[in-house]
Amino acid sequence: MKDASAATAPDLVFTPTRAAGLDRLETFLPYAGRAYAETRNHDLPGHENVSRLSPWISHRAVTEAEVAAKVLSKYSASTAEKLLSEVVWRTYFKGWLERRPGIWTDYRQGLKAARDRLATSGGLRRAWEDACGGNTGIAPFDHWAGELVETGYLHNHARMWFASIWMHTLRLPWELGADFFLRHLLDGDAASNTLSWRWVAGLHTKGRPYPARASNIAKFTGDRFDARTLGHQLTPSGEVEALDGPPHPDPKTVPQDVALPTGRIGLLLHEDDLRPDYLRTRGLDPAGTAVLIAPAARSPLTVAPQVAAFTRKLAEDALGGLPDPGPVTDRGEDIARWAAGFDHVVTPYAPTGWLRTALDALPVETLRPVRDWDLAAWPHATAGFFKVKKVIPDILDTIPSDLGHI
C-alpha cells in the first residue's frame, strides 16, 4: 500500500481572484480532452488530472460558458464530451432544485432534526464528532475528512465514497454530512451538495444508492488504501440499501427572465454570481456596484474561516474595474443604504439556496435577469440528467461569440 498521507500537493491552493481561476483553466486546458475522460474518476495526489475549477465556477467568478468556450477552442465537442457534461451537470442540479425548492427546505428541516438528536444522543454525537474529526478508524474516510478541513476541497469521487461511508457504514444522518461539506467546501453549492448527497443515499434516483466498495476505492486511489483490510470495515457484501424518502414533488415552472430597466441602475452582485458579463451584453451600464455575501448562512453551525475568507475576497476581487464600487456585505441595512442612490437595482438571478434566502430578505426590490445558459438548460431539468444532456448543443449555442471581450 502506498503512503496515503501524500494525498494533496503543496500547491493545492485556491487563490480568491478571477485571474487565478482563469490561470487554472489555461493550465488544465491541455488535459481537458481524452486525458480527462480517461482519468477523471481517479483520486490522485495533487488532483492534477481534474480541473479543480469548482471553487471559481461555483461563485461564477469564472462561468460555465467561459470554461466551455475555452475548451471548445481547442477540442471538438465529441473529444471534450466528458468535461462538457460535468460542467453542465452543475447546471442540471441547479435547475432541478430551482424547480423543486421544497427539497432544500426539507434538507434544512432534516438538518435541524438531526442536530436536535445530537443534543439528546451521546452515542450519535460521539460518532458524528469522530466522523468530522477523521477519527473513525476507516483509513480513506479519515484521510478525506482531514483533506477537506485542510484544503476546502475534495475530488468528486472521494465525495461520493465519503458520503456513502457516512450514511451506509457509519449510519449517520445524511443531512449532517451534507452540512459538514457545506461548512468546509470552497465550492459549496446548495444544489450540487444537497442533490449529490441525496443521490448517494438513493433518494435522488429512487432506490439506487451508491455503495463505497473497497476494491473501487483501492483501484481509483492508486492502491493508496488496502482493499483487503478496508473491505472488512465497509458493508461486507458491497451492497447498501437506499434511504427512505417521499416522492419527488412535481417540478415548478422555469423562472421568467426580466428586461433591464432604464434610469440610474445599481448592480448588486452576489456570491452565487460574481460575473456580470451577460448583463453587460444586454446593455447594462450600472452607475454603481455592490456585492451581497452570506457564507455564514450555509449552516447553523460555524462555517470554516477559509470558506468565509475565500468568499469575501473573491467578492472584493469581482468589484475591481466595475463602476463606483460599494460595499461587500452580508448586512441588509448596508445594501439598503447603498441602493437608496439608484432608481433600480439589478442582480443576477440567484437559484434556490442560502444566498437566495438572504437576497429575498433584503429590504430592497431587485430585478433578476436569468442567464441564457440557465434558460436553455432548466426547462429540461425535470428528471434525470439525460434530458439535459440531450440539449447540451443548445446550451453551448448560448455562449456569446465575443465572450472573451466582455
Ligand SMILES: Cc1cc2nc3c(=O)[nH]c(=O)nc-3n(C[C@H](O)[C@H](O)[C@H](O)COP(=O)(O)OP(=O)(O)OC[C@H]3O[C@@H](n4cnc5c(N)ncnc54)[C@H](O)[C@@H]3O)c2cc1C
The other form holds:
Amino acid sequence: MKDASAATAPDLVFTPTRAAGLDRLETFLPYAGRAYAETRNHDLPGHENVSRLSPWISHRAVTEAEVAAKVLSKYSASTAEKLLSEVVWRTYFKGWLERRPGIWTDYRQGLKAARDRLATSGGLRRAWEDACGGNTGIAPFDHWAGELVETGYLHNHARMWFASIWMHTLRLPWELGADFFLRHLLDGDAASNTLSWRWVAGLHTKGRPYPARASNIAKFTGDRFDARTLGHQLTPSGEVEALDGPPHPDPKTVPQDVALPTGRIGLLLHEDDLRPDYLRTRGLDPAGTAVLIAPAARSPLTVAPQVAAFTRKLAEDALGGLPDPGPVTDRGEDIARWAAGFDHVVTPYAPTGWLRTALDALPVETLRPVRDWDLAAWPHATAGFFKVKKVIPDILDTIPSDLGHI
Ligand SMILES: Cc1cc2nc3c(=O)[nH]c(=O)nc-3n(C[C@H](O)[C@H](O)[C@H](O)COP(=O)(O)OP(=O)(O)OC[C@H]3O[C@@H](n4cnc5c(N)ncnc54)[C@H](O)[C@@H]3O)c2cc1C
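Show the same protein again, this time as the form predicted in complex with the ligand rather than the form predicted alone.
What follows is the whole complex; the chain from before opens it.
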C-alpha cells in the first residue's frame, strides 16, 4: 500500500508561511475574475485555473476576508462572484457543522464502526488498501489517490469524483474515505470535508447523491482519462443511490461573541485560526503568545508527515512578530505551564472539529471571541447554501477597510 503515512515526508509543494499564501493570492489575482468563473471546474495538471489557497485559508493563515478584500480591490463583486461564493461555501459549511456538532461526533463513531469492520473482513480491508494505495484499476481514481498522497491537495472536482467512486462504485464506507482525505489533505477541515463527503453520499442534500460520470470526468480532465473504458467501470447507468441516514438534527443557536477581558492577557492561537488580526483591531494587547496544534488528532490512524509538518511550520510562522512567543505544541501541559503567567487566555473561536476537542480538553479556561465574518454568516447556516449566499453582501461588509492593501 503506497500510503504516505508510512513514508517519510516528501518536500512540501505548498510553502508553510503566511508570506507564501499571500504570494499565491497575488499570483492568482489575474485569474480570479472571469477566468476562474469559466474554468474552475477543470482538473488540469498544475491547477493554475484555481487558487490552491486552501492550505492557508483552512488554517486562517490567510483569512477569507483577506482573500475577498484582495479580489474586490481588482474586480467588481459581480465579476468576482464565483470565487467569492466558493470562499463563502467554506463559511457556510463551518456554520452548518457548528450548529449541528452531533454530525461530527456521528462521523467519528461511523469511522470507528468502519474500522472495526476492517479488522473482521479481509475483503473490505483489501479493497480499502487498494483504494488508498491507488491500486483499483480505475485510472483516474488511482491517479488522484497518488496525487493526494504526494502533494496533499486535490482539485475540487477530483474530490467529488473520487468520493463518488469510493462510495458508489467501490462501495466502501464513506467515513473511511473522509478519513483518508483528512490524513493527507493539507487543507483538511472537519466541516468542509465531512459535509462534502456527506453531500456526495446524498446525506447532506437528502436523496441527491453525486454520481461520477465517465463523460464528465473525460471532459473536465482534458480527456486524460478514456471515457469508454471508464464508463464500464463506474455505474453502467450513470445513476447512483443515495445513502440512508437519520434526519438532520435541529440547528443549535449561534455561538456567542465575548468581550475582551482586562489584565495580563495570553493570546493562544490554534491551527484553525492563526491570524489574531480581528482581536488586535478590537484592542487586544497580549503579553505573550502560543499556538495549540493537534494534527495527529485528525484521525485515529497515522496522519501523513507532510500534514503534520505543514501545520507545525505554519503555526511557528504565525508567531513571528507577536509579543513574547511561547510554545507551538499539541501538549496540554505545555499550554497550562505557559498560561500560568497570565490573568486570562484569549483564543480565536474554534469551530467544531478535532482542534476544538483538544482546546476543550485543556486544563486552562479560555475566552473565545468570534470573528465578525462568521457572526454575519452563521445565523443563516441552517439549511442549504442559498440562505447564506443571500447575505454575502452583509458578510463582505464586515471586512475592515484597510484589508485590501495587504
Ligand atoms: C469530498 C470533498 C472533500 C473536501 N474536503 C475539504 C477539506 O477538507 N478542506 C477544504 O478546505 N475543502 C475541502 N473541500 C472543498 C474544496 O474541494 C476545496 O476547498 C478546494 O478544492 C480547495 O482548492 P482551491 O483553494 O484551489 O479552491 P478555489 O476553487 O480556488 O476556491 C477558493 C477557496 O474557496 C473555498 N472553497 C472552494 N470550493 C469549496 C467547496 N466546495 N467547499 C468549501 N469551500 C470551498 C476554499 O477555502 C478555497 O481555498 C472538499 C470537497 C469535496 C468534494
